[in-house]
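Quick heads-up: it's one chain on its own, the form predicted on its own, in structure tokens.
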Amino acid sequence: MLTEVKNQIKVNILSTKYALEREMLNKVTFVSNIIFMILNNASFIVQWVILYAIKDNIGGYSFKQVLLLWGLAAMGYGVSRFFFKNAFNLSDMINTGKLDNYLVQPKNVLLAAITSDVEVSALGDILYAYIILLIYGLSLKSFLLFTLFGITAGFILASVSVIFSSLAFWFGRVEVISNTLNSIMTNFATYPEGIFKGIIKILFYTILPLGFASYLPVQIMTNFNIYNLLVVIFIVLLFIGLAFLTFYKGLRKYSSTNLMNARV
């Protein structure tokens, strides 16, 4: 069992490596995509600088906490889109028969599919996230926690996308639904938790677990609590498990379109 897991990890690392090498063939485009993503993210911080010049506290968050929120949101986005890009294209792959390419390969179908490509600009999000951490205040503790929560946020975003995209096995075209929910997860992750009330807040701690991807990690980094840390890890493992369960339940209903594209 451990050998199979080890081999699968090696396969996924190699898949990501080859996808990255393909993108690096045009180095100018590769570097410019990263730089422009960093600049794009930085431009949004200006609005918060203006707001906090007027008010010291927004939604229960100080300016440093909002910086941390933005950093974690960028890190989660970067990790999910760089390492698991096709988790966000999965419903299209199901509907167009592109999963055929992975069914005949001797490795985990889901992992092979979602790690087969990378989003280069997502590296800009990851670099931007660490720049934010430098501004927030870099220490060994903050670096380790920030990195951990960036990875867990990436896993949550990718897992949620897999869950909703896998509905395509039963309902066909669900791209609009999955893309909308992915956008909500991405956009609302940068706003202080305190501005959300009632059913919206419940939603962010259940179906769309932003609370565990961004809000609770911010609380832990500003006021460390081992119980909350264990809760975040448990929720991440839960959503990863649900993603695999939903995908493989749906895969039983998958009908090949005989679209056998060669993969290099």
Contents of the next structure:
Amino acid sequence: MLTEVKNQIKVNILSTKYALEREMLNKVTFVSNIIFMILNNASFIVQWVILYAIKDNIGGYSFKQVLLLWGLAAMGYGVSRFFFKNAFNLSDMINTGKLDNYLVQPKNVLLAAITSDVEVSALGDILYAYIILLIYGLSLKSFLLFTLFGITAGFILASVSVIFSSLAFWFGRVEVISNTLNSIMTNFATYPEGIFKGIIKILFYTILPLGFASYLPVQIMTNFNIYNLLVVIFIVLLFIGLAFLTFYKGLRKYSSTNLMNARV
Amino acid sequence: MKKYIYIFKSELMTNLQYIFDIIVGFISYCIMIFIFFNLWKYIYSDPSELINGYSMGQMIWYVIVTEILWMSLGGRQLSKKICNDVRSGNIAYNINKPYNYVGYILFSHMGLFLLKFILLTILGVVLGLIFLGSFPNISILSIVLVLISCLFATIINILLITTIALISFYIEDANPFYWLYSKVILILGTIFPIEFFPVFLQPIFKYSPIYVVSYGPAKLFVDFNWNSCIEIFILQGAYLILSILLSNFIYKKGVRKLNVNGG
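Beyond the form predicted on its own, can we have the form predicted together with the partner chain?
Then the entire complex follows, led off by the chain already shown.
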């Protein structure tokens, strides 16, 4: 079992490595994609500098905490889009029969499909996240927690996308809905939880699990609590499990299309 | 001109076929307005309080208008399309057609914009009334002028994005330049009015694209006065001429570098 998991991870790392090498063929585009993404993200600091000039506490967050929230959001986005890019194209792959390529491979279909491509600009998000961590205050503890929560946030975002995209097995074209949900998650992830009230807060800890991807990790990093850390890890495992369950349940209903495509 | 109107019409009709997708995409707009409503409600402890000359109601309506302009523009889609046209060599199919490529892009994209703009304006007004319960004190004539200003703002924006995307003739992928442009417009013109920035930056912003593509129409809507109106239209006129010249210049220069292989 353990050897199987090890082999699977090895295959997925190789798949990501080859996809990255493909993207690196044009060095200028590769580097400019990363640099511009860092600049793109950095522009939002202006927004918060202006808001904090008006009020020194927004939604219970200090400026430093908002920076941390931004860093974690960028890291989660970066990890999910770099390592699992196709989790965000999955409904299209299902509808156009592109899953055929992965069904014949001897490894896990879902992992093979979602790790087969990388989003280069997402490397810019990850680098930006660590720059934010430097500004926030770098220590061994903050580095380890930040990295851990970046990875867990990436897993949560990718899992949620897989769950909603897998609905394509039953309902066909769900791209618009899954894309909208993904963009909702990204939009909310950069604003302090405290400005929202009522039912929306319940959504953050259920179907839009930003609470576990961003808000709780910020709390843990500013005020360490082992119980909350275990909750985050448990929820991540739960969402990963749900993603596999939904995908494989749907896969039984998968029928290919007559669309011819070559994978190069 | 007739052919461009035909392009505009056919694009509009095509997009009408995907009206459901367009409407579902508006959920993001509702979310953005919801976020900003909550954010400004939190910041304005008293709704009648003025921050940099704006009341809470004016701030929300400002964001409603700028977000309508931003989301109906579909800038990312436009930039991606032009970059792909250049990279894939598809642009070669347009070269031998009896129209100007920049004109084709402008009119075909306006077909998508107009549909989204009408629907988003209805949605924006409904959301504003739900969240705030009141409409800005503005005459019918002023609303017509705001709408004309929105139209100019979009044409300028499309031409500027086209100019940026055509940089793909020189480097393979110009999309990152678009990201930067979009963030500058988003942060400096969409989320906040110019008055929220340091005084020494305000004159710079006034002569930048931010003023004509985003701030101008929204400012007219929340605080209409004739002096601002004339000033905004003069600046939009200047930017319109500049963006037409610039986009055509980069296209004509770039297309000479085009090298299409295979078929």
